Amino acid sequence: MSVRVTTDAFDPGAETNSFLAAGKGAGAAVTFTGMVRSSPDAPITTLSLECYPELAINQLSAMLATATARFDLLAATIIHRYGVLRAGEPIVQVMTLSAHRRAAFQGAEFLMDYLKTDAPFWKQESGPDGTRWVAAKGDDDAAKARWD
């Protein structure tokens, strides 16, 4: 199990094969990269993070655990990072492995339900319109609720 909470860009494609290498025995892995985005209706430029590394790591390795043990994981990695971010770069990946595809994907889900809505990240966007700070999606809230 791993967390990491960097201000260094990643290769999600590196990340994965490096995952996998060390997943002996499992029948299934799921990786989701998400990246800042960016569209037409709504542009941004950057994407500011903010958090307290310690805090944010002792959390989401929490959630990790959690995760392992309430899907019989064999392995899990979040990478999140903070800083300053352009539109396109990776920004969070989940990855996980188990036994039967499933699990896999709940694990991964439950994971990112956790990301969006309580994990310790502060997010400002900036584009032509301004800097504003993201605030919480009522569908995010619902997403983590089918978890309770």
Given for the second form:
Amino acid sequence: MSVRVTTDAFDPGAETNSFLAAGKGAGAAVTFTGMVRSSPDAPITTLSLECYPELAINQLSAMLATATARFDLLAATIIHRYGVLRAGEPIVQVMTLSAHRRAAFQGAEFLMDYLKTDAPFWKQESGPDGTRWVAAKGDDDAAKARWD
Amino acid sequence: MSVRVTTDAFDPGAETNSFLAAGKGAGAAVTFTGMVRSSPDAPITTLSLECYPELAINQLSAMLATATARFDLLAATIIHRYGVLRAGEPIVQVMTLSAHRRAAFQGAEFLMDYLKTDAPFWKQESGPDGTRWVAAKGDDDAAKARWD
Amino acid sequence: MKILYFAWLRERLNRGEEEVSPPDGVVTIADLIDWLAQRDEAFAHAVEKRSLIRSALDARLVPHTTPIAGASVVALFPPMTGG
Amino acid sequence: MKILYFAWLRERLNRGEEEVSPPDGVVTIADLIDWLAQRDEAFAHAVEKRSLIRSALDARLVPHTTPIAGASVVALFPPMTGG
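Complement to the form predicted on its own: the form predicted in complex with the partner chain:
Now the full complex is given, and it begins with the chain already shown.
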């Protein structure tokens, strides 16, 4: 189990390979990578993520422990960036390793659903129309509630 | 959309990075990697995968088209190896890209469930106790039936 | 018409493919399997549980009820174990 | 006791942290928010919708009903938007 909360950029593929190398003998690995989204309708030039690092590490560690026990994961990692990011850059990566595919998928989806609502990061988008704080979504609360 | 059926080894992280590089502006990517499993209880020295390549390409292409339409994917790739593999080596990788995480997860899980039952590969395990064909699992039929 | 065999079906028959010329009465893949089984006891034994035999026609997965007229390759194989 | 503010709450208050010494009657985080709101009109306005304010005590996420006795850092912030 590993948590990394960092202002440094990370390489999604290199992280996946390190994660897989540590899990010899396991059958199924899932990697989720979340990137700064930008569409022609709503172009984003930068995304600033504010973070409360001490709380983030506590929250992410608790999520990993819960997911590991619940889905019988052999390994799980969360990497979460903060600071100023450009469109297309990776923000977050969640990786899970399990003997069976269903557990690896469910563990990764569980972690992402909890990260959206329970990890102390706050997003501020900047584009041609100015800067705004991203509001929390009701959809994200509903996604998390699926696991209750 | 891309399908690769090959006897060549592939690099999971490098494949993820190529896939992500092509999808600038999208928010969510899921990579599933399936590896040759080996446990102390049931050690596997090699896994031989037999394949009917022409049918595999047709089946995998149809699965990708179905998943892309159903989950509104921006991109999706399947890489599937055959031939003789050692324990720990990647067999299969599925990658999906979407504006939203739920679709990327569901698309990847849908593709894996279909690959298990509808892709013309046949697995033969070799270990200290000899060689045996892996039987199709009822669980895999049930997993696929979830999407009906 | 060419017939392909895979996995344990290929092993039991001791061949990966063969050329056959089925007579007029052989309309579907099911008919073809019956006809092949009549000609060859090893084949009859290998396909005894028909529910364990899958089929493809010109590299398209199809049920045993599919007519074979016009096809050039029929493949017969056990349940698939991909992924 | 140190209080931390994040995101738009930090911006509206124009400060990321402050030291306070709440009187004895301030038992819970809810009491602390009420007490801070009484002292400062800008604060009162920023926390008007209490359902939009989340809280942590010594880097643990807790509800507003949590007692603050013995804690050294309280954090107040809007709903989180991680992931």
